[in-house]
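Quick heads-up: it's one chain on its own, the form predicted on its own, in structure tokens.
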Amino acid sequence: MGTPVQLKDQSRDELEQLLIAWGQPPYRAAQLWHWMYRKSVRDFEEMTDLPVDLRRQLSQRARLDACWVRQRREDPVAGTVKYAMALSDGLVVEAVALRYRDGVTACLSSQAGCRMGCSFCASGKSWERQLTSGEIIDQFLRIGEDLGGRRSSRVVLMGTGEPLDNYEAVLQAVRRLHDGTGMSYRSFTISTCGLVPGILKLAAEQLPINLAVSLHAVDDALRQRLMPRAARLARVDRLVAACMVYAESSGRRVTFEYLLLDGVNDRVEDARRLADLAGRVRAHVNLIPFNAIPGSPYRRSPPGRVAAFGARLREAGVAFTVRRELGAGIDAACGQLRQRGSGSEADVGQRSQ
């Protein structure tokens, strides 16, 4: 009978063509799409408006789930939840639910591992493979299911992996979540370490998706030390120019992510140069406290230096925030994913359909 079709890897048009090939009327695709994205069901038998023969075909020839929750850990203080998501080939990726007063943000992975090798990040210590669009989508749907049907109001592609290194699958996932759940494109943020061709390609889509760029250094030499592959691919001035193109094309304000490292990139002079770069793009700056990973030579900047750094940005008229820390106690904060494998306190034991 062949390899089962992964339904969440299919666009709505592709689902329609698939069902037509199976002898079904094309309107069945809309019903199936509704069950997958609006209802987030995990069993074909729950799709009660589909005829029995189609449900039988689907169970024999298709897969409904691309991943499922194997384990979860919850921070008892902040309510942040980290999930170990099992894939059909046995690999495990991680996703995080971040609770805020105005809703839940789903932080999703785009790759199993990462090829960028940033020196301060645990996620780049291993590489397995690209994720499919369905595997990205299903992380979002499984988080909603775990939270009792409470759908996340925002999606950030900031988990394991470099989203623009998996461009097609990431954009397909964003488009399908937009079409399937009704979420605005403005509710999505793609985070990149600065892959300029991907930024320009995304700019050409002219979608109002938020872009967060991991800058972390204001000169090429230091960026080469901190982010060797990203720095080799583009100089800082070329990256800033691409961000200007993106802001103009998308109509969205770019965010510069800046990880503050004690004695490395946190001088007042660094703040002055960062303010100059941000001013060119009219970017928002997100200052990020460093989260320790085993074997790292870095330390987080002390509070006084963070305050002085922020004061310099403020004086230059640059809008900034200091990222609120969520999930560090369960290894779910920025840069910590995959540092201790994907184990957790509770084996949920879901299985895929």
The other form holds:
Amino acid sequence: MGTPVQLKDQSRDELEQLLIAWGQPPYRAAQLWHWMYRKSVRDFEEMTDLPVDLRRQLSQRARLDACWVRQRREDPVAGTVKYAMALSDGLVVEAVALRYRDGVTACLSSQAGCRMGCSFCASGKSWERQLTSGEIIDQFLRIGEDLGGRRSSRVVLMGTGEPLDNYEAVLQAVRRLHDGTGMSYRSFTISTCGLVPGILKLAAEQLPINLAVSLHAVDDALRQRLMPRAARLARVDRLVAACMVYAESSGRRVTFEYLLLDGVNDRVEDARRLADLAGRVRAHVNLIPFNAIPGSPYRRSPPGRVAAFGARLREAGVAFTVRRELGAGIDAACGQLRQRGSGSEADVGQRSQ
Ligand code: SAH
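Coords for the form predicted in complex with S-adenosyl-L-homocysteine, given the form predicted on its own:
Now the complete complex, all chains and molecules, led by this one.
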């Protein structure tokens, strides 16, 4: 009978072809799609408008689940929830639900580990494999289920991994979530360390997906120290030019992420140059407090320096925010997501296969 088909890896057209090949009328695909993305059911038996025979065939030849919540930790103050999600081969990736007044943002992983090796980031310390589109999508659906059916209204690809290093799967996941749940493309943000060919490819899609670029340094020498692989692939000037192309074609304002590291990239001179680059792209700047990771030589910039840095951006007319910390208490803050084995924390939920 062969390996079961992972349904969340299939586009709607592919699902239709699959069901036609099984001798079903094409409208069955629409029904199945509805159960998967609108109702988020986990058992074919719940798909009550599908004939019993088809339900049986699906349970023998197809899979609905691509990840399972293995652990969850909730920050009692901010309400942020960090999930360890197990994949079908036993690997674990992390996803986070961030609660804001106007809705929940789901922060999803795009890879198990990361190949970029940025010196300040925990995720870059190991590499396992690419995630499939279904594994990315199912993190979103699992979060909704865990929050009692409350769907996240925004998705940020800012968990573990470099989304543009897994371009096809990430874009398929975004398209499928858009088609399946009805969320607008504007609700999605792809965060990249700056892979220029990927940015240009995404620009050519002409979709209003938000792009966040982890800049972190305004000159090539420092960027090479902080983000060796990303910096080797593109100079800051080329990266900024790609962001201009992206802003133009997507109609969206690009965000520059800028991690403030004490005595490393937080001088007034850095702020001045950052303001200049942001001005060229009309980018929004997001200043990120550094979250210490074990063994890291960096410290976060003191509040006075953050204020002075921000003041310089403000004088230059650059829109910026300082990222609020919603997950630091549960190791769910940026850069802290990394795989752990099935450690000592209590398991929640069950693998269903
Ligand atoms: N690879 C993508 C997305 C994942 S990282 C990217 O580079 O954008 C999401 C954000 O967290 C990036 O801006 C990243 O630079 C930042 N980050 C990584 N380590 C961090 C740390 N220790 N403290 C704060 N932010 C960190």
